[in-house]
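Below sits a lone chain in structure tokens, taken as the form predicted on its own.
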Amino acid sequence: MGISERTAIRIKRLEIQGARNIAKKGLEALAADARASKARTGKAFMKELEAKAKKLATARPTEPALRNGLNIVLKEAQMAEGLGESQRAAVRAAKAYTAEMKSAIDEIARIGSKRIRNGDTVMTHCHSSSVMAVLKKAKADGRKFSVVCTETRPRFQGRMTAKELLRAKIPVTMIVDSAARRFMNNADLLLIGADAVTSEGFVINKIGTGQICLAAQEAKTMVGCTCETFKFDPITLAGDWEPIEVRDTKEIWAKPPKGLRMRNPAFDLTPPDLIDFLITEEGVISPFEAGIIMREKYA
């Protein structure tokens, strides 16, 4: 079993979490396997690389940042001439993509931090590396604010958020997910991440995001979504639906009563009219502009 296969298993088991981290680890694994390949011809190498990329791409369905990166690596390797050059092209493309993701986060932090003012209360849901980058940059810029984070059932990713904020010395209060509406009236900004954005501007994020955005609309609280354009999903341009991962119900209740039916969707779709703006590395845009950027970047 190669590094790609082992990484795919870790992604599936949630040992690797976060859209950006999943993409980074997946591409690093594919690059490592490309370097270590024992294929004797370019054709054999591409067949091997495509099989490994497929395992990574299907480890979790709602991960366009990883899929987009894998497609770029395969395209660059396919265009190269000869076995050795195909291997080198795959490694270069993987490194370039992960470097671009890092610079995108830095730019999102720079842009997004300006939306946080002194005295603000910011609400978050789940754990997002780009949201954390924005909050830390605002702190580094000298602004004083506090954060309310949900615990984010059933995997409690909000605990990761709370711990990271405490390490950054940012005041944080954790609440149960169902208390979001109760606390929304005192929030100045709801800041969420995204695992995917469709061509119509729908944001796919941790389950419960849509309900919290509805509460924000009711309370007239601004909603911002931090999202690298790598997470814009070009399959939706062609009419495909963004796949929504449904996970094992044991995450909800390990030993439920016999006969009980349960469902455990990992994500939900939040319509663009519930989100005031997207903060991307290309600037602050309306969700309705996502399709335009998607065509320019991936079509």
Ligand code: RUB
Contents of the next structure:
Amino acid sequence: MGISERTAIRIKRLEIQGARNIAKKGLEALAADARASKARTGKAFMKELEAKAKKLATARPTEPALRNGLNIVLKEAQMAEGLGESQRAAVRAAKAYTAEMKSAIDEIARIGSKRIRNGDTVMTHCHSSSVMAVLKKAKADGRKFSVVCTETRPRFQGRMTAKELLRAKIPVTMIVDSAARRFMNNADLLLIGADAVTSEGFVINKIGTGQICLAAQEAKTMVGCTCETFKFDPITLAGDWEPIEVRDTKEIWAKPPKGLRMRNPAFDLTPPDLIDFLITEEGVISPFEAGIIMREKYA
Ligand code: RUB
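Any chance you could show the form predicted in complex with the named molecule after that form predicted on its own?
Next comes the full complex, this chain leading.
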């Protein structure tokens, strides 16, 4: 078993979490396997690379940041002439994509920090590395604010958020997911991450995001979504639905009573009219502009 297969298992088991982290680790794994490949011909190498990319891409279906990166690597390797050049092209493309991801999050932090004002209460859901980057940059920029984070059932990613904020010395209060509406009246900004954005501007993020955004609309609290443009999913432009991962119901209740039916979707869709702005590395935009950027980026 290669590094890609092992990484796919770790992604599936949620040992690697968050869209950005999943994409980064997935591409690093594919690059390592490409470098170490024992294939003897360019054709055999491509077959091997495609199979590994498929394992990674299907580990969690709602992850266009990973899928887009894998597609670029495959395309670059395919276009190169001969085995050695193909291997090098795959490694180069994976490195370039992860470097682009790094500069995108730095830019999002720089831009997003300005949306946090002194005295703000910022609410967040789940654990998003780009939301974390914005909050830490706002703190570094001298802003004083506090955060309310949901615990994020069933896997409690909110605990990762809380721990990271405590380490960064940003005041944080944790609430249960169902208390979000209760606390929304006192929030100035709801800041969420994204796993995917569709061509119509729907944001797909951790389950529960949609109802928290509804609570924000009711309370007239601004909603911002930190989102690198490589999370824009071109398959939606071509008409496909963004697939929503459905996880094992044991995450909800490990030993349920016999006969109980449960459902455990990992993500939900929030319509663009519930989101005031997307903070991308290209600037603050309306979610309704996602389709235009997607067309430019992936045409
Ligand atoms: C994580 C989640 C995050 C997004 C964005 O879900 O929904 O909000 O992935 O994260 P899971 P980032 O824990 O199921 O992977 O900004 O780090 O890409």
